[in-house]
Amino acid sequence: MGIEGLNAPSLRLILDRAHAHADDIQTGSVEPTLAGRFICSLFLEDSTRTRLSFETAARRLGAEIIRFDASTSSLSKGESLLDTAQTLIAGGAECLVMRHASSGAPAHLNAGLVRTGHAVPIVNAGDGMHEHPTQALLDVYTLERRLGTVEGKTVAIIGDINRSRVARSLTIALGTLGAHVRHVGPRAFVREGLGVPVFNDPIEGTRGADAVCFLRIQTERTGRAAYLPNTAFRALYSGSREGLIPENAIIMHPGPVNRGVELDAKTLEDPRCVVLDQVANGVPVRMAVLERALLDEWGEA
């Protein structure tokens, strides 16, 4: 699943599902509408916030999850992502749950998978600079618990856009549903291309937003040392300059946070910020998600 190619009835059909899931969670009525199914979380990438999330939505369901450790599996020996998946399904996973630090990577096996007769589901959770598709989502409906609506609204992206999967899917998401998306950062973090407004000058770039999504530097992907020094950005496009926030924007960041880069402890801290919101978010967004990919009721929208 992608955020690409995706029109704005199917971004709302798991948007609402999604609302309906955090009410459940509230009232304590999750229905465990994927017991017994197994969930293989495959991820071949470091992380925090997206892993737990999706195991958390999973359990809620009532799913079992397979954990998968990439550097106690097989893939350390020399075999090949094709044979462990086909192996992990062989083994009773129905749907992969899968991040991995090569753009396209779901999409290729997949392929293969398809190809050899095994396929199942694969959720991408996360592929090198391409796209980050639950991200994205959870982020337009934390903007909706927020605002009601992101139609009509503006939201402003800011830091290392060339590098960053989430803006890319964020963008598209946003746009596909009616908001107005800007592109904020230095000209070695953006370019011209994308279909929005590109701004170098951060306080032009962020002025009346509704909405204000900061990125961190993405130097795991330069394969060299990050290529703006931390201080100079602080000192420019960081939450805590004065005059960059607009006066009733919401905060957003997808994590992790680099504190005292990106955002400093006083806006993190700050009523406006819905970082930790974003992350509770996730759980009832992917619960939709792993939804969406194993149950055949939900149709095609």
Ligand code: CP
The other form holds:
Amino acid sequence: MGIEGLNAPSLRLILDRAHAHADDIQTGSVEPTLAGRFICSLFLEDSTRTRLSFETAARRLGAEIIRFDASTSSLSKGESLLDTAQTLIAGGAECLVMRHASSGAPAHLNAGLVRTGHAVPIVNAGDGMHEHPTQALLDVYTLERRLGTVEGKTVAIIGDINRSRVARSLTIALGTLGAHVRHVGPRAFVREGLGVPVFNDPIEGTRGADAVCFLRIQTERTGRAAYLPNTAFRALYSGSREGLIPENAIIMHPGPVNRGVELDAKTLEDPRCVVLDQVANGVPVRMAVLERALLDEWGEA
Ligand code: CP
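How about the form predicted in complex with ligand CP, since we already have the form predicted alone?
To see the whole picture, the full complex is given below, headed by that same chain.
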């Protein structure tokens, strides 16, 4: 359900498998290890990247993946999420890839399915402000592709960290693998107590970092307006600010980007920017994650 609870060897296993899948994609030699398996993508919150790459990953491995369309489903008639999931499973789904706006929704659904004797693996594709495990995995993977390893490297995460499931999962994953994480942002966006140094001064926070990961201001998480105007945020904490991105640092963003707020067109086109690499890397990473969910013998694959 999350990066929390995965130790370094477990993360390593997923990442190594993802690296192998990327090589196989390059050479056109992907093994259809999930041929004949049936996955359902259950996205109850909007997504472009995550849904697309889970669907691509499933198809690359030979699985059938069906997209559940919440907007035209019987959820609108009052059917519960548990009954909906049981219906999908009764129809043959062996794994649910789930995104939900509420923190803990996949764990809650899993508990209901276990209780009623219908459990299948649920892959967390992002739940509220809690976790976005596969985003963290693909971010680590992207860093490894560029830096060789994350161990001993410094990653500054900058922006709306308090409301970010990406920041939470990435901070845990990088910490588990021996990287140094910093949280950078205005007081309203960052807090102490997460076990990493916090910087309100963005220049100080990104100084010497090997990578800077920008985050979107996520007003949709609380329904409240931004804590500070986009213009003020851009002047202080965006990639456009002179001197904020160290000369040799990798520039990351999980997407979607608010162009002109946290990153501008010039920064997105900078050769140090790996935003589209992150998207591409989501496929081999999610291939590994789907195999982990569905293959009993996956650890030996
Ligand atoms: N990074 C991410 O989760 O993007 P989507 O919301 O487009 O899936």
